[in-house]
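A lone chain, given as structure tokens: the form predicted alone.
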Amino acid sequence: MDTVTTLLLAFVISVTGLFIFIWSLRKNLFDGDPAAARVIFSEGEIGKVEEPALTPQQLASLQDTVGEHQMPEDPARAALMHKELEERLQADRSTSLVSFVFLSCAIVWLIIASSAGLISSIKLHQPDFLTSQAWLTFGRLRTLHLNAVAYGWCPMAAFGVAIWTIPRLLKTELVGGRFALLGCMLWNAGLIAGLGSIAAGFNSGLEWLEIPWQISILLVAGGALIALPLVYTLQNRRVKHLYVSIWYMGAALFWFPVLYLVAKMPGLHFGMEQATMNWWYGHNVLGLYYTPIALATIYYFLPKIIGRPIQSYNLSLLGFWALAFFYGQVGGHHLIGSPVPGWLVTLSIVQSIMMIVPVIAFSVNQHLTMRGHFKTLIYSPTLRFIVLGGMMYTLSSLQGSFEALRSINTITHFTHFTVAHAHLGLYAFFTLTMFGAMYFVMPRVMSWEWPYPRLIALHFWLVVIGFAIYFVGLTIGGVLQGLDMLDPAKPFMDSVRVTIPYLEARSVGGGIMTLGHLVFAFHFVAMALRYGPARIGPALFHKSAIAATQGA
């Protein structure tokens, strides 16, 4: 298949998708509030805000911003609502221990990964910093940071949120939670062993896949056990329609083991095929695992908090299928200039541009759902993190699509610009979304309020300001670095020197972000140790909160 044929096929697919999109508009498939979007709400619950991270007074202010909510007057509807809320309470209780274990592990790995990342950043402009031990050298420490994020913080947070959310979406209790706990133990044991091998100097030499395959078996076994309760719970569901968040989460939990097994199969990939596989995995683990989990989280928590179904359920499904069809070969644009077939790189660039379709579908849906409700960001910490995370998904995806173009890639490839872009996706999008979800989930898991509400705001502003400094610094420094490397009149060292001020900005931003993570970890531990006011059951059953809300 030559380049022309590839481009023509991609063009035909794109035009077909455009006509389907126009047809859906003419058929009024974008009408708000279809029945499928309501399945996450109980009887009479639409219009009622839900935010367990708030105090009763803050919850009343949030409800006042959205509008007055009327409880069902019909006794039959009121009884049905009470019954469904009782079932939700049982679902929350069934997941509390399992979710707490996963989220606790996520906090530990977040602090470890942040510390390793900050030290690695300092080494870029202070190379003699902490060089007494081999495992503290940049090459090993930066790899430790990447793997602690990719296989520690991110999956533990994702699994914890997914395990808590799925029984709620299926309106049933979690089945087989012990398998998930055993899987969590195996996963973390494998990760500890893998990081130890990397620190000792043993790794595969492939980015994102540095953990030796012998140790990766523990991750595979652990992941399989973690998935079992999700399958059993799905079989035990009490709903007829599977909400779009289930689609995203289910697909992510299926795609990840396929990606990891293919990538880690020993003796299967060699030479350029190995390099191609490396970036096939490296990009797909971001787009087909972390991205679907985060999008599923947003599609559940955003409408639940403001008490309003998503504006267009059909747009959410369009985004899902477009992501599934268009993302598979995006990673090839990392191989521009390498000895791989031209059609492979071209296909990757075309699919990168086609990813604009699911991104715009999600972005429009989020904006229309939040339209008239943006004032709620003042009161809801969960919403603040999640909405900003969704906006960063739009920015990171659009930036990635255009970065794949050869004209732009020529400048940004092999520069710090790529690092800034990677953090825009995995941190500003995924991590901020997980922060927001954890602020919602933990009061339900612990039956306890966040003890220090001001720390939530402090955490938000520290990570946002820190990341802004980090991202802007590396973006500017990366562009200048790329331009200097392309200038034949300048020696290579000029491209290094020009980045120093921006690398220092990176360390400053990273330090502020790490401080925000320490605040979050302290607050998490304080809740786990039962400091602050107690909460009995979900916020919907909190008498003072309900009274304050009804009085708003």
Contents of the next structure:
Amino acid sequence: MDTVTTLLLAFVISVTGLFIFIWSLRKNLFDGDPAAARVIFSEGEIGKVEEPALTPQQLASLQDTVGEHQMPEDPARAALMHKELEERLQADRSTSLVSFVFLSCAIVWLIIASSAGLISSIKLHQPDFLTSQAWLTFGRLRTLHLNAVAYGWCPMAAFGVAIWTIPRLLKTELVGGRFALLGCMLWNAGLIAGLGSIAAGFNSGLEWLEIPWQISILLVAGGALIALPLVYTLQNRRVKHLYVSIWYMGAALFWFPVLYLVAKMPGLHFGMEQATMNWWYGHNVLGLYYTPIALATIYYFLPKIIGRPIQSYNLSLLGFWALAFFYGQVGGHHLIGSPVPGWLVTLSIVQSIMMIVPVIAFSVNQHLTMRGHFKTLIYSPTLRFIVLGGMMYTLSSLQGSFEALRSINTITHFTHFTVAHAHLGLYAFFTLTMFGAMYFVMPRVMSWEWPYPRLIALHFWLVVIGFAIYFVGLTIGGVLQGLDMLDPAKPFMDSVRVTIPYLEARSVGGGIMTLGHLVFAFHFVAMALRYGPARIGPALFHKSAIAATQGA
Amino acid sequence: MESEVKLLSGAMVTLALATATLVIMPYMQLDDVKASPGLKPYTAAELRGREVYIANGCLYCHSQQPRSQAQTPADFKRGWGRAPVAGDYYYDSPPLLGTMRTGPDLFNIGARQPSADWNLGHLYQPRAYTPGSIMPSYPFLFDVKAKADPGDRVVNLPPGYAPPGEVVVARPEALDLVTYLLSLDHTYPIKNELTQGK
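Form predicted alone already given; the form predicted in complex with the partner chain follows:
The next block holds the full complex; its first chain is the one shown before.
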């Protein structure tokens, strides 16, 4: 059978299968407002804003923008509401220690990773900067940056937010939190050892998988332990419907260990197969781990803050299964032009383009849910980070789909354009979303308010402006580099020289971003050390908040 | 959705499909690839040099995969060589294809730049040979001494780049790395098998 027939056949079968699968899960696909979308709200809570990062006055302004909220007056409903909120408080208390540990580790790795990234960036236009030590050479420091982000900041933030959110979504307490704590310790021990070995020059030579497999055992064991509470908590759930965030988080927490285990299996992979496996892993760790966790975060926090269920529950169902299906197979677009089987590259290009389906499903849903509520962005820092993060998901995914086309890939592959794209996804989408979630989660975790609200705004503008400089600069530089490289009349050095101003711009942008991270870390520590005013319980129980809301 | 079993089994099925297409099928298809005729296995020194190449992250700036003339004629015209086939990487574990060209492709650097002196000196200070280069210098692969000892490999640098009154001596890692770089020569002819029809 020739390549085109195989490919078409595989494609038709898989798309048909996908739609039968979605149909079997849900026959009433165009239901108006299913109960499942409202599962994140307690009795009488729809229409009530929730935003722990705000002062009572700001909260009152936020409530104003979405309209007045009526507390249930019927005593039976009011009693039910109080019972449900009491249960949520219990759920929050059960996760506070575990989430705090994960999020604290996340902050430490964020600072380490940013510093390594910034120094690497400077080295690209100051090549004789810090060259005397082997561990400081660009090739090692850049790899330390990637691994500290990919296995430090991102998973620690993701685990911290997921573990806090899951019991709330299942309306039960976290069960087995101590396994997660043990897992966290193993994971961090593994990561420290892994980074140490990369710095010392021991690495596997595969991008994203540099940590030697002997050390990876710690990460696999740690990851499995961290997933255990999810299983136990699911068994204890008190809700019938599994909310959309649970699908994404649950699937991601199971996808990652499988991916990592297969990828790191010693002695299994060979030659060019190793290259295809490398990008199967490299793209899926983004698509099937970080992306679903961040989407789950948006699907929970966005409706929760504005007090309104997501617009189309079924659209989110379509988005989830289309992502699960298409994203897994896009990795081959990293191998366009290399000697791997041609059908594989073509398949990945097709699936990359098909990724437009889940992306549009998500974007439309987010937009429709926010419609009429965009003014809330003025008041809620969480929402500002999360909504911007969601928009960047749309942008980076669409960019990624088109980058997979051979005509565009020929220009952008092998250039800094790809680096800019990677940061659009993992920074502007994932990291901003995690910042937003942390602003919401931490006051609940600590029972304490953010001490200096102005620092939240400062953090936001520093990282947004820094990233804009980073992304725009590097994107332009990458395209110019690619065009020069394709012109055989120009010496190769032209493609290097043309990028210098843009590489400098990247260092400036990266420096501003790092400054923003330092502000965030300072604020986090100030909160952990209990500066500023105390807060007890959820905002609804908070005396001044109730007074402010009722006064509004 | 109400069943976590349906959710997780569905999730695992989609991952299995992805694994089948990107890992298992290539595994079966590429299993019987033979080394390209004309490709020599690495020597022990070349393998040690390959480890130095990996340890210092050379692959993050240098690709080892010239593109086909059908995709772009530029790579071939720059003298980077023909498009590779799977058999060219038979002895490579892992293959160091690379994803960036902050520096030029090195698939045939051994044929393009066969001078060990040039390669050693270029590692010590790239800007001595290529003005404007942004490749890092690797002083930690070299020793600077007042006088060379017997058996030392002295690096001949262009005037003005050697430390005054001293000599630069290559450490074993630098010698291994250059041995590896000089072994990167895939200029032998091939019969095209896997890449046909792309």
